[in-house]
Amino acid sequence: MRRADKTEESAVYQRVVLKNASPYHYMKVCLVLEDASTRPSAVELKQFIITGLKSLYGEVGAALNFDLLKYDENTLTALLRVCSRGLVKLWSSLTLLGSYQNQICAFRVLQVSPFLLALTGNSRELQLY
């Protein structure tokens, strides 16, 4: 039984959206070169990316903090970590890089995620045995 003097309280729902919850973003990129025999080292690749940032954004862009976490010289695939605020700057500078040691090149961005674990697998490359 309900008492007449007690009022019903309606439930209050609150929607919470977290933007950029992670301080870093991770990018899996692949460098495609015109001459397949050219194999830049990890140091040369990082310097190449810094040069691209500097040419697009100047000294401020060159000071962007990013890390080359993993690099495979055979496939020219790299795993980059960048602070979330610098993701757009890094991505745009990678997109506009067009030549490496006087040969045509391009960066292909394979995966981007705020979680490193998300880059360990790719459902597009899944092979069932």
The other form holds:
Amino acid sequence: MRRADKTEESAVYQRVVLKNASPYHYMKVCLVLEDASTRPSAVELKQFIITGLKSLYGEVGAALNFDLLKYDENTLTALLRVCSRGLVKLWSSLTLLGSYQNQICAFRVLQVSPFLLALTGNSRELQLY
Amino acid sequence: MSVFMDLNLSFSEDRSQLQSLVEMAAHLGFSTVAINYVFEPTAKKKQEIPVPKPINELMDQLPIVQGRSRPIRVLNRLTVVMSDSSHFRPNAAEYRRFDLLAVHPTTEKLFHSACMLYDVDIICVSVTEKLPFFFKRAPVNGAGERGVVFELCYSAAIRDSTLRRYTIANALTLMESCRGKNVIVSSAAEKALELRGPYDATNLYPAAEGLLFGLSDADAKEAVSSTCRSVLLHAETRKTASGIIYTMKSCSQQEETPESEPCRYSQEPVNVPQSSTVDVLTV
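The form predicted together with its partner chain is what I want next, because the block you gave corresponds to the form predicted alone; please supply it.
Expanding to the full complex; the earlier chain stays at the top.
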């Protein structure tokens, strides 16, 4: 055991093993609005998500820890970080959000992963030749 | 794993709206959808049972399902809203035009007979009102044994917060008696933006902390995939005679005679399994 450790000391990479205990989950979501000209800002989007959490889970749900890491206003695509225990709550409140400023809307959850790196690419959008 | 299905897309006269609905379903990854025609008989006047429109009349080309490079499969489904036992006529010829048959019982007595007697595929659970009756174990178990499933729709929960309350409450009462088995989840969407993806629907039903609809992870996934598949297979059995003779749509006729009406059920048995005993029976 120890000998193996010695030989691996020179390795430049570090191996991280998480046994079902990754602290955060990352979600890539896209907001689809009926009227495409409406463009909520990052602050408005986060406020909107909190309203959704509050209407479904109440004050306790609204206190859920989540962050808006990145937001592209042109495509309305956002990267959310949420602690793993709150993933189901956040996701279900996004699913049941149905209207933004009196127009129909839908959140399309594009990707969910416990690793942020996994959201850099999407295997469903690959163009294979 | 079975493919994802959404067995309830509301039919609308507006052709473009229906098209965008099917396109969105294909984009979200549903391999099979069913267009739902609702028939609500009233005591006062006699009404006609709706006739399903052939799919190729509704849309020119079926969209490709995301990630499967195969066109989406579109079925027809009839939902009979029952407030009286005479509203459901077993063996009505009009029902035979539909691929799936569902009933929506509004009283406990009708619910009992729908579970135990009627030859249907789906029993709809009301989501727009407080449940007028209690789900008893006996009929729910009886439905499970007969392969009849219960359906929960989520689009009402998206539209309105009061309806959301009813949806969750009714879903939880149902789960108490059927323990998560024999339940399908569908959208009942009228607009494309009311549809949600299969994984979103799955996520609505986790039992993790007694959340929302109270299904376990595996059951929740089955509710949008393999249970739906068993519904389709159950619907096929309605077209067989003792499991020996099978009637199927004669879509191949269309190529030979384009003028003839496509996608009608032929009255004679078309596809007979290779078994020598069958010939005697068919005559």
